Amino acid sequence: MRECFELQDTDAGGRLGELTVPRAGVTVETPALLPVINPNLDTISPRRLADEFGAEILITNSYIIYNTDDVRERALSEGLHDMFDFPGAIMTDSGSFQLSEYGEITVTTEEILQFQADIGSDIGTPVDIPTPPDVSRERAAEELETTKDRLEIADGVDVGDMLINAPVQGSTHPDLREAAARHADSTGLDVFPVGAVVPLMNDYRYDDMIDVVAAAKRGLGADAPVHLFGAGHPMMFALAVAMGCDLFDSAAYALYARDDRYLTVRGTQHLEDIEYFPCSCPVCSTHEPADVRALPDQQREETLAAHNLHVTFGEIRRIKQAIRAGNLLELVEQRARAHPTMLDGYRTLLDHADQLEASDPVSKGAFFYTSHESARRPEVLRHRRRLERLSVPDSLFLTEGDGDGPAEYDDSWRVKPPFGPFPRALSKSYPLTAEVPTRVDRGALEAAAAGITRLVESNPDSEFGVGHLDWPAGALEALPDSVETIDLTESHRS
């Protein structure tokens, strides 16, 4: 087990955890945001990030420092913590981004890791190959072998108690991502960034992003802290956390501010289009949009960056509370309605419900059915699987109604969409206490039918009947032919 990362709580694939960073002498609570600090720009000072916004960790680019003479000399003489005046942990990137953008860099893995250690980085990064999405499998596999070799080199570099990232590459080929993650997990390295996903997020390909992360998670152990490199927009944090990401780095707060863009959890807006601030952060509660527009350029940029940070850190706190309360997927569902491609991402997340179910708690506070996507949640899958464990009489009536059903059946169980059948004694057990709309949609009914089918197929020697409330033909046709069905709608009304 990795001593640097300890889980505290889980919900779906989301984790509350503690990342111990020995060189900094701090423990970072995850999920965590790492604001990106450009060593040549200072939109919001690192000290202010810590004191005002609660940043426990930040990230900066060691390659930029390495190639900027005056900054390099200062970093070597003072160390990053004194240079930035930052009391938390500092992660450094290696120049891999510059490699992906410009095709070459002038530093090796050994050199850049040693440099990161020399300037006082707490978490360093080797020079991996960030293979972009959609390249051929041959190219992705070849570049992945180079990344694997560099991880092996990094594992052998003596950098004291500095933690080291082990980036997981493999483009958009799930098998390569999984294999890369399994290799990275086998090393003695510490933190596992899922790399080269920025192009996917820039193109709003959240469904492909989720598939990439899911593949990486399959290759990593539960003790592996996962960093989603370049994921800076708060709109998608809950989705990524639900798939198992623990760390996010963001330059969006500053880049958007430089472009007069105002962050919300539903997207971004241009300052010139806003008449009323829809936010109660310290910036928005003390300024009017017209006042911010009238500020000098640098002051306006700083003011917008502060708002963007408040929104971003606020979303991280909201996600932590959702994990603690056991309603992370309800938050994901809310965020999924912000943009059609976010909904694609959520539906893809549910394609991996089997994977999420392994870490999803057996019992939580509440289950809210808020759309047909809710019928595909891990809790529904788990209930369906558990039906095989139940003892069934020779004849059993399964009913949405309140009564016991026809006398010829030995017993009567309840049916509750989207879960399906269950003994009445479990009515007060999670997740069967779910809040479900009175007007149940087709997705919930078809999921309930799938649960009934699972129970019938697991007990081929028993006779089954189903009492339903005007189920559509699609749900009824999903039931085995041997099941007797009775429409209880009229008797239920009376």
Second form
2 protein chains.
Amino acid sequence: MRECFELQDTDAGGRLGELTVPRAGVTVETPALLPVINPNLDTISPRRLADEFGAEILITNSYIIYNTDDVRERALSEGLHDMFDFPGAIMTDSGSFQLSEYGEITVTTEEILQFQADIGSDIGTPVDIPTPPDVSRERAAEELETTKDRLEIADGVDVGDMLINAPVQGSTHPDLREAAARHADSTGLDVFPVGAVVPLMNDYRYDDMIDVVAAAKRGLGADAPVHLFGAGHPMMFALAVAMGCDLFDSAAYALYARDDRYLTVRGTQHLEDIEYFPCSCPVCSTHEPADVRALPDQQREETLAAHNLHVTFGEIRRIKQAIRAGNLLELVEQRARAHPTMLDGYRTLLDHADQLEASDPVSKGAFFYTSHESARRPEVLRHRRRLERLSVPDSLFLTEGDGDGPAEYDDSWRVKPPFGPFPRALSKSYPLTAEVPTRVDRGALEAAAAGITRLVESNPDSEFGVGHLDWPAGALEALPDSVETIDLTESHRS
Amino acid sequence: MRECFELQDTDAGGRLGELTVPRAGVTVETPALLPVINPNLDTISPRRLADEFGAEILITNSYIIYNTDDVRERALSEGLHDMFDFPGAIMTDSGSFQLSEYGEITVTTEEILQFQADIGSDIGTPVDIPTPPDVSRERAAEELETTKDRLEIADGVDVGDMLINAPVQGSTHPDLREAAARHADSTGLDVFPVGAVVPLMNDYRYDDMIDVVAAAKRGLGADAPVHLFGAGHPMMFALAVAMGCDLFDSAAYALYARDDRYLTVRGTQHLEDIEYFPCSCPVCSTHEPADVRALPDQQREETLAAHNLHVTFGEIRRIKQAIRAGNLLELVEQRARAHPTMLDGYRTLLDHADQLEASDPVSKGAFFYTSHESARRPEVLRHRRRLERLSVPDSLFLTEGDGDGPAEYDDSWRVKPPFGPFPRALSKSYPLTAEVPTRVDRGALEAAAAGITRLVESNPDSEFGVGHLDWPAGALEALPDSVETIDLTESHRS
Ligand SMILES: [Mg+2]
Ligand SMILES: [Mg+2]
Ligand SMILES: [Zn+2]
Ligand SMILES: [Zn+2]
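Moving from the form predicted alone, what structure would you give for the form predicted together with another copy of the chain?
What follows is the entire complex, opening with the chain shown before.
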């Protein structure tokens, strides 16, 4: 068991956890948001991030510090904690991105980690190769070998109790991401950033982002804290958490503020387009948009950054509460409607329902069916699998109605879309207590039909009948031919 | 044109408007939330409601005032505005609900309106009969006659420049609601509460609520301000606004706070179940749940009431901004995932797409396809209708591909789910600029098929071909038999 990370609760692939950062002497609750601090610019001071917004951890770039003489000297003499006046944990990035964009690496992995340790970083990062999406398998595999070498070197460096990031690369090749994750997990390193996803975010490729994270998660143990590196828009936090991400970093709060952009969980808006602040944060409940527009540049930037942070940290709390209450996927259902590409992301998340099912609790508060997509949730899949293991009599009537059905059947079970059939004794157990809409959709009916099919195929020697309420042809056609079907609509109404 | 209400903008059935309240000398922006003030209890003072939360109008109960000796005397001598120290508009309810529950009416319509005028109400209410849902048509019709009589009496009363509410009753009988609305609209009365919907809200019958509002709206002119009377949960504001409601009143913010209940746009939570405040309001960004739980009763109630108000007014601002930006239905898409009954409500709203289409702007910012339900939006319906009016050549190829299709066709049009076909010249015009997910669903495909069918049936003398990308059998079967179909998947990929 990795000592620095302890899971407190799970929901789908999402986790509430505690990341212990020994060098800082603090424990960070996850999911956590790491505000990015640019050592040369200071929109909102780190002290204010801690005191006013509750930031427990932040991230800054060791490459920028290394390359700015006066900052480097201050960092080396005072240490990052005093220099920033920040009481929580501080993670440093190695600047892999800058190095890969702008220059050659002139320092060794040992040197760069030692420098991070020297300036007082609590979690350091080796220089990996951030292979972008969509490159050839050859290039991704080759660059991954370099990243692996660096991780192995990092694993051998003695930097005291500083934790070390083990970035997971592999571009958009799922097998490479999975192998990279398995390798990273096998080292003694501590935190696992899923790297080079920023280009996917920039192009709204939330479906591909989910596939990348899913692949990385398959290679990592449940005790591995996962950082979605460079992803800071609150719109997609819930989705990424549901796939198993624990840490996010946001430069967006400050960068967007500089451009008069206003973050919301429904997307980004420009200040000039806002007539009413769609938010109840301390900024938006005390300012009018026109007043903020009239502020001098620096004050306007700071005001917008404060709103952006309130929204961002509010969403992190909302996600934590959702995991605790067991309704994270209900939150994702809503966030998936923020943009068509978020819907693609959610549909892709559900492609991995099988993987999510492994960590999803057997019982939660309530399952809410709130879209066609709900029919593909891991709980539905789990129930369908469970059907294979239930014993059935020689003949069984499966019915949406309240009655027992025709007398020739030995017994009757209930059918509830999207789950399908189950013995009545299970009616009160999760997820069969689900709240479902009155207006049943085809997604739910076809999932129920798949459940019936699973039960019938698992019990080839039993006879089955199905009593349904006005199912359309498509759902009925999905049932095995051997099943007798009866439309109960008339008798049910009377 | 009704002088007191002016529309500024519309989106689906939702409206931004200005309600001029002459007696208060103020203009109230709608959609508006009227906090309910109990003259005997004071969780948050009216002055604080105005200054801290931006309340422009509140509502109080004239029956309680009338029946509480000292309050009545103060109200008569000082007037409500001074008594409450409230600078905005004040609406008074007549106490129809209390009267119908607890007693006989001992005063006339004239007297009760005169009393409201005497205490300084800006918008008064006659005593109507709040017929509950699900009663027989006979009872609903009979009680409606009494309500109509009262409205006609109210119309003749001289109460200076006090506006008067004209409640619309009719239980769950759409034809009676519509007739009631038409009658109310024909009087000289000013504001139109849709009455007796609280039992529907209490039972989460958002589908029936929408049907009731839709019926009332059919009987009312566009210049009629509509009040969804007794509906104060922010979860359903966007849905109700999209159907055409302009005013809401909230007793919930205070009543719920008294029971340690915490409002969110995703539903209600109990304080004891909250480990992380899922909110960024001034209360939640400065308090921990455990600290609020530890507060003395009165302070805890006030703290929760403040949160409840922040969420409620924040949602009103979000809705106003959505109407301005033209993405109200995108907001409803998200709110519809708060609870399965809200999904029922949204699906019912889309049953009235035809009615919504009448007020929906021809052009808006962007159409986001974010669920199967999006395929039933009024914009899709409008495009389908427009197809009847477009002229087509003798033979026309309708294609999801980029090319022109087979040479034997005179021309080719584009096909874009969920809209269906259109001449390429329209590609850049709303709603055909829609953002759609990469993963097209059956809702979108079948809507596109319906569009094609409409075009084909409107042009029986033309020949049509359809080039599609891997449509499933269900969508293809929805096309007319006369249409030649070609799957372009292979050629498209190459
Ligand atoms: Mg849990
Ligand atoms: Mg507009
Ligand atoms: Zn804000
Ligand atoms: Zn709050």
